[in-house]
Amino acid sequence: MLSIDRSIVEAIVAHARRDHPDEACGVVAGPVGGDTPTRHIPMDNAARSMTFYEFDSMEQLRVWREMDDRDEEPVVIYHSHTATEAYPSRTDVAFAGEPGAHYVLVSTREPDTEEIRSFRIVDGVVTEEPVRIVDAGVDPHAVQSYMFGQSPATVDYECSGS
């Protein structure tokens, strides 16, 4: 099961609604072995495409860095469908290449809807698992979500929690 709190699920979807009608990609980062996502970071959709996702491979570099620096893990990968529902394509598990990792998938198809599944993917096998939406007991600012600029001199953060 996938628990999350409810800011980092909002994020999420609004990274996929602000995305579209591109897929929207990202991970959310949580300390290492504690199955917990904590630090939403959203990433470019390097393909630029309806159908498909890739991660930026310099981004990538660098988020996977930073994970490392701050004894992180990806807890949470996860990106958007545009047009189909939330479930992985055979291309999603061919690519799924973190088996420790929840993929969360957001379908944007609805305007008004968001259909949001989470999935676990070990050696071509998909599982799909409940998710269980929290609200954090904690300082709303624990939570933070990153948004990454074009270029590596410019980068914006934005801090989620109302």
Second form
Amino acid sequence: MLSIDRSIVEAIVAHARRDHPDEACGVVAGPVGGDTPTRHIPMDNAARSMTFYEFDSMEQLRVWREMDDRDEEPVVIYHSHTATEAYPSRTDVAFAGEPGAHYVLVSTREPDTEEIRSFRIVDGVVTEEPVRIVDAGVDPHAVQSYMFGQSPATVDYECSGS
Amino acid sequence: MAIEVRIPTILRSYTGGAKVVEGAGDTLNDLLTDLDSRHAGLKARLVTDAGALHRFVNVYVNDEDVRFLGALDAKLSDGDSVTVLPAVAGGAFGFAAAAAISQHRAATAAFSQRRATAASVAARRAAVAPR
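Target state, the form predicted together with the partner chain; input state, the form predicted on its own:
And the full complex, kicking off with our chain again.
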């Protein structure tokens, strides 16, 4: 299960829309061991391609060192597919080199709706996981006495297969 | 002569979990051979059977990508710091097709300078690999 703040999801989608029809890519860093993505880092797609993405190696070195200095790790590594579904391609699986990361895919093939899915990719095996989008803007303590009849502050996008 | 080498999470199974190891060598290839004597299997994850730096990793000497320093022939000095990171790449395109295109681009680019075109990244990586 990936729990991620709605504002970060919106920033990822905005990035993917901005770069469409090229693929967009980036990282969401979070404290080591916490499994919580907190700091969105949009990366350049050095391939500038509609069907391929690749971090610029020098930008990656800088960002990875910065995470190291801040005791962070890449909790989420995301990219967009701009004409196909949000499911890891064989290329994605071949390259997946961060076994601890959530691989998030966004499909921007539909102009009005986005498909956002998350996967673990370890030793070539893809496992889809649910994405739980959290509204951090809603302080659970502040609204406690007003919860009756309200919609929940979190939405589970249940995905098949996991 | 000690060279500090930073190992990414995915390869720490070869270093007993160590994030930083030390090695020696005049070139990157020598260094990897030296490391492999103590961390068996590590070199095969970084270098292909054909003897080229693997496409799935980025290796840096100090602040520079070794692909711009001669790849496995990159010269090393005592006190250098080598960093290995997993290359982050992928995309909707099938791998076989992507590989074929990058080879085609490599062949084309071998006769020209590195260009800041859409093709350049994949091409120049393959183009600097030893033949």
